[in-house]
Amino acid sequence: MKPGACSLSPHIVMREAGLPADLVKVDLAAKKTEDGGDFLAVNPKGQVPTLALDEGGILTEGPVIVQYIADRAPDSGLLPPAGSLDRYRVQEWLNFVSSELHKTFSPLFRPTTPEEFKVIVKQTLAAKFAVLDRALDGKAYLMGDRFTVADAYCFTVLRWAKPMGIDLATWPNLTAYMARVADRPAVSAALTAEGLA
């Protein structure tokens, strides 16, 4: 994991599910684990999150990992049952966060991205934030009153707004949502463990 990166999402889900996990910090620039190991030998993609499985092998890609974790703790309510429409709704939100938010943020992290393009990226994100703000009207979480893996991922990605100079105050439902998610004990514990509280 890299503190504050998208690996925060599965970290939150592990804590919400009550499952044990050994977190290993990764220096993504050097592609080294905190003990000096070669991270590319663990995950040839060189990206977090990466989940080492007890039975051997790894899983990569945050939306897949959080579903895997939630399926290991079905009583947690983090993911509706397979085949249910609600499950597909959660997957719909996971895909929205992945393709419309996460990847749209990416150019803002690159020092080589021209400032003119960063303006366009922030405008694109604003339109996506407006979609989320409308979807959260009258709801505690993306699926209503139930916190799911989609909320863990959405919260993680939306935390990048502030360091990128985007003020979420324009979207009051989104601002309230962020505060509500941050107040969850498992989320607070994950933020503290990563030095982000």
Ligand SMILES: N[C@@H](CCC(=O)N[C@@H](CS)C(=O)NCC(=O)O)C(=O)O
Contents of the next structure:
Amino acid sequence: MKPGACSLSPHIVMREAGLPADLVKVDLAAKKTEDGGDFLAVNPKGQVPTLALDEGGILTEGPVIVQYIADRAPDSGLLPPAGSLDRYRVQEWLNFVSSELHKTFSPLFRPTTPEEFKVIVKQTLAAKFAVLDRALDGKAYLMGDRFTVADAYCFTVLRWAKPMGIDLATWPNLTAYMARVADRPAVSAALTAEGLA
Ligand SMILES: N[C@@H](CCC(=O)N[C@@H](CS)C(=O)NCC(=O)O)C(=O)O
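What does the same protein look like in the form predicted in complex with this ligand, given that the last one was the form predicted alone?
First the chain shown before, then all remaining chains and molecules of the complex.
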């Protein structure tokens, strides 16, 4: 994991699921684990999140990892049962966050991205935030009253808005949503554990 990176999403889900989270920090630039190990030998993609499985091997790709964790705690309500329409709805949100938000944010973190392109990226994000803001109107979470893995991922990615100079106050439902999610005991514990509280 890297504090505040997209690995925060499965970290939150582990805590929401009541499962032990054994976190290993990674230096993403050097591709080294905190004990000096070669991260690329663990995950050839060189990316977090990377989940080491009890049965051996790893699982990668955040939207898949959170579903794997939630399926280990089916009573948590973090993910509706396989085959239900609600399950596809959660996956619909996971995909939206991954492809429309997460990977749109990415160039903002790169020092090599030209400033003119960053302006376009922020405009693109603003349009997506408006979609989310409308979807959250009158709802506590993306799926309604129930917090799901999609909220863990969405919250994690939306946290990047502020450091990137995007003021979420433009979208009142998003602002309220961020405060609501941050207030959850498991989320607050994850933020504290990552030194982000
Ligand atoms: N497709 C991956 C992307 C994960 C990703 O972008 N992770 C970032 C941190 S948020 C990372 O590890 N960046 C370092 C790199 O790509 O070298 C997923 O959805 O899990």
